[in-house]
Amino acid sequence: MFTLPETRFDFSGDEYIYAEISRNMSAESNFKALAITNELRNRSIPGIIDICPSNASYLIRFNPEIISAHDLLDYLKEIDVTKSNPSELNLKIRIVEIPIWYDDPITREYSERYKNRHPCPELSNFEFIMKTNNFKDKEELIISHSSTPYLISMMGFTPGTAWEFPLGISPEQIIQTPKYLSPRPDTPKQAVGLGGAFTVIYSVPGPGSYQLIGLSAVPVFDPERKLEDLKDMLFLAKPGDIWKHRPIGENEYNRIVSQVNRGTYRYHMKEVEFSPEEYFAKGKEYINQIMEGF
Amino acid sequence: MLKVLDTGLNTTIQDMGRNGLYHLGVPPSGAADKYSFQLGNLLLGNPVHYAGLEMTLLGAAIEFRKKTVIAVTGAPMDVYLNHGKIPMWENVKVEEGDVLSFKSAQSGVRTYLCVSGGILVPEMLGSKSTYSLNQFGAYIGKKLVNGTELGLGEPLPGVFKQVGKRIPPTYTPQFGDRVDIRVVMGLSSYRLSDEGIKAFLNTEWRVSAESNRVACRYKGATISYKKFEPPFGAGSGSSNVVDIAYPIGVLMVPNSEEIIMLLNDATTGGGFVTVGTAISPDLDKVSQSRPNSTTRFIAVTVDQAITARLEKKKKLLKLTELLDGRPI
C-alpha cells in the first residue's frame, strides 16, 4: 500500500472543480484520479456534464444551474476521501503495439521551422532531448524510448490524443524534458512528441508544445471509421492501457501508412488484467510478467 | 437549400456544441458568442441549439434556394438582401434565388446567419458543429468552399408572420475596444510571483492577431514566476506543470510575455501553469474581442461568478418571454 498526501481543489470560473492530487506525476497518483472519476461517472449525478481523469489531477464540468457548486464541492472530498484506493482497481486493459518512424525529415521541419519559439533554437527537437538527456547517438534515445511500456494516463488535448508515462523505470531512469517556450502553431498529424514525463501522440493536425522526435504510422483517431479495431471507439487510447513504441525506418512506414489508407491495417494487441496494487509490490518484474510474449 | 458563392474569412457552421466527450480530448465547439447565435435563433422561433453559420471579420455571399426567413447578429456588418441594405437583429424575409451578402464586420469578430428550420447537416459525435483543428463536425468538416450547398429545414410554421420582429436594442451586446473579463483565479497560481499576479490583475492587455476559435492570446507585461523546483513529470521550465485537462476559458502562462485563454474549440489539456479561469458567462466577450484591442482581467469569487452566470441568464429569458419566443 502507499499514501498520497491530501486533495487540493480549486473552483475554475463558474463550472468547474479541479482537483490536484499531487504536484508531482505518479503511478499512484494516477490511479488514484481513475478510480475516484469511476467511482463519480457511476453514480451519474445530474449536473455534472464533464468527468476528466488527468495525470495526477481530475476535472469535473457541472452545471451550477442544476448543482450547487459548494455541495457539490463537499461531495467529492467525500468521495475522495472513501473512495480512492486504487489497489481495488482492477483494470481489464489493451497492451497496444505503435509503429514509430524516430527522427523523421517531417518532424524535423517542423523542429526548424518553429525554433524561434524554442529554448535551444540550433538544435532539432531530437537533438534537444539528446542533449538534456545525456545520451551520446541516436540510436541510444531510440532503444531508450522504445523499450519501456507506458500507461496511458490521461486522454485529451485533441480528440484521441493520449499521455503516456513509463511504466516499471525509476524516476531517474526516465527521459524528461521542457516544453516549447511559446506553443507551436501547427503540429503534423501523428507526430510523437516529449514533454515534462510524458509520451503524446498527436491525433490531429494543431497547435503543440511537446518536442517532437518522430511519426507515428499509425493513427490513434479514425473519425471516418476506416479501421476495424478503431470502428466502435474512433479512439485507440483508453486510460488505464499500455502502449509499446516499436522503431521502424522509412520503407515499413510506408508500407504501414499505406495499409492504414487502405482500411485493412490491423493494430498489434493483446487483452490483460491489470492489478495496480500488485504493479505497485513488484514494479518492473510484474510489467515484465504482463508484456511477455508481446 | 443555400449556396455559399463565396465564403469570406472563415465561415463554419456551428449550434450549441458537442457536451459530455471532454475526457476524450473532444471540445465543446458551437457558436463562439453563444449570446448573439441564441438571439438570432430566438428571434426565428427556432429551438436555440438550431445550426446556423459563424462568420469571422469578412462576411459571406450566399444563395438562396428556398423561401424561408432569415436573422443576422452578432458583430455588425453591412448585409444586404440582393442590392439592397437589411437590418441586423431582425427578422427578413428571403426569396428563392435571392444573394444575401455581407461586408466586413465594422467592431468585433463574428457574425451569425440564423435560418428558419436551421441548416440541415449530419451531426458528428452528437454535434452539427464545426471544430476547427480537425476535419469532423458539421460539413465532415474543413471550412466552407465557394459552391458548397447546405441543406435547410422547413421554415417553421408561422414564421412569416414573424418577419420584421425584432431585438430590441436594450438587448444587443456592445462590441467595443475594450473589455473587462471576470476570472476566478486559482489552478497553478501559486507559481506565480506576487508582482505576476499584480502585473496579471492591473495590466490593459492587448489581443494577438494569433487568436482564433482555440484560444485567444494576450500580451502587455511581464509576468514573472515564483522560484520553484519543478515537479517530477513537469519538465523544467518555469513555467511547466505536470499535465492537467484544461478548463474551457483557462488563462495559461506558457512565458513570461505571453497569456493564452482556451475557448470554445480548445485543446483540453497541457501542461502550462494557468493563473484562473474566466467565467463562463464572459467568453462570448471574449470571442468577440479583436486583435490588438484591450481586455482587463478582474478577480471574482466563485459565488459572484454564479450570480453573473444567473443575470445573464435571466435577460435571455426576459427577452425570451418579450418575443413570446419557445423556452430555451
The other form holds:
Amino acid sequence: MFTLPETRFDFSGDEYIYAEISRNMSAESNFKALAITNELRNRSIPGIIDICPSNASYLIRFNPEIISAHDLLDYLKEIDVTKSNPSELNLKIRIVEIPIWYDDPITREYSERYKNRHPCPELSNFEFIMKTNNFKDKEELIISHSSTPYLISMMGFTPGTAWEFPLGISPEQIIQTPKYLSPRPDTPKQAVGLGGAFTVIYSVPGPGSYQLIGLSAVPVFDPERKLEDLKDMLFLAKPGDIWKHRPIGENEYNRIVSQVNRGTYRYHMKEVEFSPEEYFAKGKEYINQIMEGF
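Alternative state: the form predicted on its own, after the form predicted in complex with its partner chain:
Excluded here are partners and other molecules; the one chain stands alone.
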C-alpha cells in the first residue's frame, strides 16, 4: 500500500482554485491528479469552465455566478478524500508507439547552432546526456531511453506538447539532464528533448531548452486532421497514456514520414485498464504485464 499526499487548496482570483498535491513530481501525485480531474469531468458540475491537470497539481476555472468558490471547494475536498484511496485511481489508457530516429543529423545541427547557450558547448546534446548519465556509448543511451515506457503526466507549452515521465524503473535509473543555460530561439518540429527527468516531443517549431536526442517520425499535433487517429483530438497525447519509443534508422524514418504526408499512417496503439495500485505493488513486473504483446 502506498500513501497519497494531502492536497493543499488555494483560491486564485475570483475564478480559479489551485490544488497542490505535492511540491515534487511523482507517479503517485500524478495518478491522483488524473483521477480527480477525470472524476470532475464525469460529474459535469455546473459552473466549471476548465479543468487543467498538471504533474502534481491541478487548476480549476469556474464561473462564480453559477457556483461559489466555497461550494466548489467542498466538491473538490469530497472527491479528494475518495481519490486518496489507491484502489480508486484505475484508469483506462492507451499505449502508443513513438518511432524515433535517435542522434539524427537535424538535431545534431541544432546542438551545434546553439552551443553558445549550452552548459557544455564542446559536446552535442546527445553526448552531454551520455556524459551526465554515465553511458559508455550511443547504443546504451538509446536502449535505456527506448526500453522504458513513459507516462503522459501533463500537457501544455505549445499545442500538443506532452510531458513524459518514466515508469517501472528506480529513481537512480531515470535518465536526467540539466536544460540549456538560456533557451534556444528555435527547435525543429518533432524534436525529442530531455529536461530533468522528463521527455518531450516538440509539437511545432519554437523556442526550447531541453536537450535534443532525436526526431519523432510521427506528429503529436495534427491541425489539418490528415491522420485518421487524430481526427477527433488533433493532439496525440492524453494525460495518463503510456508512450513507448522505438528506435528506427533513416530509411524507416523517411518511409513513415512519407506515410504521414500522404495521410495513410496509423499509430500502433492499444487500450488497457491501468491499476496504479498494482503498479506500485509490483513495479516493473506490472509494466511488463501490460506491455506484453505490444
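So that the term is clear: the rigid core is the largest set of C-alpha atoms that superpose within 1.5 Å between two forms. In this text, all values refer to a predicted model and were calculated from it rather than measured experimentally. Positions refer to the first chain, counted from 1.
*Asks:* For R246, is the C-alpha shift between the two forms 2 Å or more after core superposition?
*Replies:* Stays below the 2 Å threshold, so no.
*Asks:* Do you see a C-alpha shift of 2 Å or more at D14 between the two forms, with the core held fixed?
*Replies:* Yes, the C-alpha position differs by at least 2 Å between the two forms.
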